[in-house]
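Take a look at this one chain, the form predicted on its own, written out in structure tokens.
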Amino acid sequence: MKAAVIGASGQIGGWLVHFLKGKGIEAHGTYAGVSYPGLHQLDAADHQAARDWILQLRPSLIFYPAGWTWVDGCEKDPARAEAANVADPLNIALAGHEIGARFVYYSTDYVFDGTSGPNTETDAPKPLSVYGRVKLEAERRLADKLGDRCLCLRTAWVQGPERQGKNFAYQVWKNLSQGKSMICPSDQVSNPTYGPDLAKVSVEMALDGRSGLWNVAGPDLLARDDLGRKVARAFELDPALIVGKTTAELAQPAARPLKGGLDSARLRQHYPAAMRSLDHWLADFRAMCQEPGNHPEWPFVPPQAS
């Protein structure tokens, strides 16, 4: 079996492809801007290229954990925003539908107004910004495509060791090792998901044939600058360096949900071990980070804080 991952350089696809391998499946990574060995390279707004690589390899399995996720720029390029996280992705998916591959597609809580949350997978979407709409506009037509060759899954503040170092773990622990102070969202609630249980679930739910949409979220449910604050006492940092102020006094471009989240109870019944606790998960990042010679089994060192 071969797999495709598009953006095998950021946080989950990195994990995708280790997973996918330890599954014995032939897995095909793909890098926009950053490069990492045994990646191909790829332009997914490239319509053409992106259409003959599929074609060309012919996967069974195609994960699209790329995209543009960055909220506040969504808000500012509502055009870029549309493209890279729905025009792009669906240009793929239908190459691969051609040759009978399924889809898997990365959402968001953001598809949410965050003022009744944790979210269902049955509740009715109300996204608040440019993000949110484009990533629901994603579900849909990703649904209405492939049917039930397609496997959404909905996710939230992904955390976790990862090649690049850019998630908002990695900064708390960047920052506070240097002395510095974080200002944090102290109004805006939702789940931290570790990226390697997310990418992990997301293969074993592809190779079980599962379709439709799914909550895939961490079990914790709290506000962003607790988070920073339980990151600092992990790594055994200075939790008071984290400053908590609420998103009207931090004027972000685009609104966020406050009381967000997802309620995975679905992926609970169906894979009750796949998702860990913050304080598990934790953990396992500090090891990650600090003792990467004592763990050969890892796919990749963790950049340092320094």
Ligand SMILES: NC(=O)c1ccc[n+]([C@@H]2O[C@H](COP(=O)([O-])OP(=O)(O)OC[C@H]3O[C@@H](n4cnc5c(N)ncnc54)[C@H](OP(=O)(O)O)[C@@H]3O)[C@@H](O)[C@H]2O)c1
Contents of the next structure:
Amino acid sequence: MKAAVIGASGQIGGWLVHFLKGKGIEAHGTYAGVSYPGLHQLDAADHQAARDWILQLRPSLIFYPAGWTWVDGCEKDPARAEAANVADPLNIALAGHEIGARFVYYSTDYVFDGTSGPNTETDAPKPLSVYGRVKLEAERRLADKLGDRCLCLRTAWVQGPERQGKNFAYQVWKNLSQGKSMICPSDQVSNPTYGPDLAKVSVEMALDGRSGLWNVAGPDLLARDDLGRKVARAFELDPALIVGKTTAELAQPAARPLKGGLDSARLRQHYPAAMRSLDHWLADFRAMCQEPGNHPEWPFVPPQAS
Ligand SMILES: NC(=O)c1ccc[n+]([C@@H]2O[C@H](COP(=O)([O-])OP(=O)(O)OC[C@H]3O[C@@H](n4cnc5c(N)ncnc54)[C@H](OP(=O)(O)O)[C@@H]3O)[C@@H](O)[C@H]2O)c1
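Please move on to the form predicted together with this ligand, as the form predicted on its own is already shown.
What follows is the whole complex; the chain from before opens it.
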């Protein structure tokens, strides 16, 4: 079996390639701007090139952990947000549809307004931001065009080891290692989700032929500043360097859901052990980062020494 992973230089995509190969699947990953050995350069905005690549490769599974994920950037440039998060994946999904490929898309709890989280798959979405609106539009257009050949996984606050070392846990690790404090929202609540767990279960679900909308998020629900303190303690750094401020005080350009998060009960019913708790995955994350030599297949980005 052959699979394509658009955005394999990113955190979810990197782990997808890892787990696909572990299943003996011929996995072909792409990068846009940050190259890694073995990945193919592809700008999904070049619709003809993207379509040609899919039609030539002929994968039976396409994962799309890509897009423009900068929430405040999307707020300032809605046209780019829509192109990168709706039109570009749709173009690749339709090319794949022509050759019978199944498509896996990643969406977000930002499709909700944060008044009633954690939300289930059947709750009515009401996005507050451009990012949330375009992700919801993509969910709907993909489902409309692909039907049961589309699997849409909503997730939240993805953390853990990743090639580019960009996620919130890395920011905490890097800043606090250098004695720098970090201001974090104290009233935005969601589910931290371990990237490797998300990628692993994504592969299982795709291979099981799952379709439709599924919540795939970690089991813990907490505020962002509390997550920062948890990460600090796991890495033996000073949790007092995490400074909580309310969303109103922070005045971020895009509105965020406050009472956010995803209820992944349906996932737990079918894949009970898929998503580890925060304490378990933080221990796993720390061990992997401390012993990168034990994981030569995975190029970790260690924090800068202080
Ligand atoms: N991270 C989260 O907490 C979270 C939460 C909910 C939903 N999601 C969704 O999950 C998906 C993946 O998130 P992530 O955190 O893994 O993102 P990420 O680490 O930022 O990776 C994004 C990937 O997309 C690629 N990419 C960017 N622009 C592209 C383009 N024009 N053409 C082709 N590839 C392009 C990037 O390539 P280069 O780096 O090489 O440029 C990178 O490989 C996104 O759709 C996001 O909306 C993420």
